[in-house]
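Quick heads-up: it's one chain on its own, the form predicted alone, in structure tokens.
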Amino acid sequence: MSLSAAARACCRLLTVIRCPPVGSSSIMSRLLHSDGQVNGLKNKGKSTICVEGNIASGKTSCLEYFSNTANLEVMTEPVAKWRDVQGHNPLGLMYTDPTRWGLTLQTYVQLTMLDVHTKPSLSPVKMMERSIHSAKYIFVENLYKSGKMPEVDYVVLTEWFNWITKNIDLSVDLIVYLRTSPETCYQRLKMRCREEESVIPLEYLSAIHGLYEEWLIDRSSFPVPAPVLVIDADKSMEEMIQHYEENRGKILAA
């Protein structure tokens, strides 16, 4: 990594810090001024469930299924924000040129997922689509391991993540891992025809799958922040509904 390249990467990060996206100031204000403390943000007596899995593994369908459950609030991934930051589409830019835009997108993903984690819930149970943990352990890690993220970008994002997890309570009570084969995800991805995903190859889904397996099944890569309930999600929607009903007690008891 040349000095000029490192300098450009640092400048991009400083731009994000000095000129935060719309809405980020309210997030930071809530974090820094809640009861005058940085930590201790989790609502006591409430639980958080994170639904994890590859792209097109069925996470949204899972959340939709549980959305009518009493005393449970569903919080989806803020994909709409990633597609439109004051008219810019960092998600689409990242898929087109991950080396150039990986840091930009993942910095914003980290911020918006932090917002979801710390947003007060009116219900005893919060069910989230993915987490700030998988944003770092899966997607940032994949960019770096595939050679598409310069080391200086990776180190800076890691420093931010470590500070956040050390100083803010982002504890999770249960991870529901929708375990799917990359081939199944690839077929579903093609069927739903999202514009940004049209350039995703099977190799990318295989890499994401491998990182999830190392993290949640083998437990050989990064800390797992909660117990893991593994659900075979290579099934039809009808079969998945049966799986959800069979595991409802385990999921809601988190």
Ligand SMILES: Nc1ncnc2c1ncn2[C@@H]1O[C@H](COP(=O)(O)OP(=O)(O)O)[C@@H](O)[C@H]1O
Contents of the next structure:
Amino acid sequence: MSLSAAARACCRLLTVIRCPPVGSSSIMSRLLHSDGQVNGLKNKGKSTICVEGNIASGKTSCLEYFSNTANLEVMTEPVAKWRDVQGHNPLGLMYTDPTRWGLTLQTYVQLTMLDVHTKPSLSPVKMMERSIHSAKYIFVENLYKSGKMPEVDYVVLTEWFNWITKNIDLSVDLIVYLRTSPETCYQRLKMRCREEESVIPLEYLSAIHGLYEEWLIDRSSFPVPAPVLVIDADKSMEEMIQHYEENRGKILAA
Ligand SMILES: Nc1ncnc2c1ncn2[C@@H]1O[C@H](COP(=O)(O)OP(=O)(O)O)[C@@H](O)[C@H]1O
Ligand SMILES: O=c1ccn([C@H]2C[C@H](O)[C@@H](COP(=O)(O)O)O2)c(=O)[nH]1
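Form predicted alone done; form predicted together with this ligand now:
Then the entire complex follows, led off by the chain already shown.
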């Protein structure tokens, strides 16, 4: 699609979204230049790292660890928004009834991840927790493959995702994959005690793990948007810090 065609599509979207949800108006203003052109340009000279991994694999802890690093800005996953959008809790609803609410949650995840991807970083390196790619390739895929998302919902989300990734530069320079066993995540998830997640069985974490492995290790499912640095994250916090220090150079050079 040409830039002017994309800009016209964006303008049509702006007309449709009369009462935008929190965050979407700021995304639109970032995507549109004052001349109405879609911003397909990446922050020149800046790099983006996405920390990927299963639920409770230690991504937030990893970002916290790197948050003191000079020239690096961390952007955590917007889970707080997924738990409270104008008084509603799409994350909780999805775990209660995935068939009814999966599309609602994943639409909002896609929007809020787009917001993080396009947010300008003040530092040369931006470290994000997960990405719009894993939202689609792991979580939407899991809902659909497990028979919990109707095909029409999957297709609509896929069309949105394809449009976004075709027309907006969401490039990633490095993926840090915190590779864990589902059992480790299950223990950590229980320890963290996030209320909505109390219903998650080990099988759910195994399914998410399998999809991550197919995507980032076997490379047999979906395109991998950047080189992958795999870190064994089944380790104690002390050992993880050691891993992070050993890989600091590779991460910052992304
Ligand atoms: N290496 C580790 N060893 C033991 N516990 C950990 C480790 N990393 C994180 N945790 C704990 O596990 C829980 C989930 O970690 P978190 O960083 O929130 O994971 P994520 O962001 O991937 O969901 C938290 O309670 C955290 O303190
Ligand atoms: O696209 C997505 C992304 C995340 N989730 C769920 C999975 C967890 O319950 C929370 C946050 O994940 P963390 O791994 O603890 O950061 O959100 C989802 O359902 N869909």
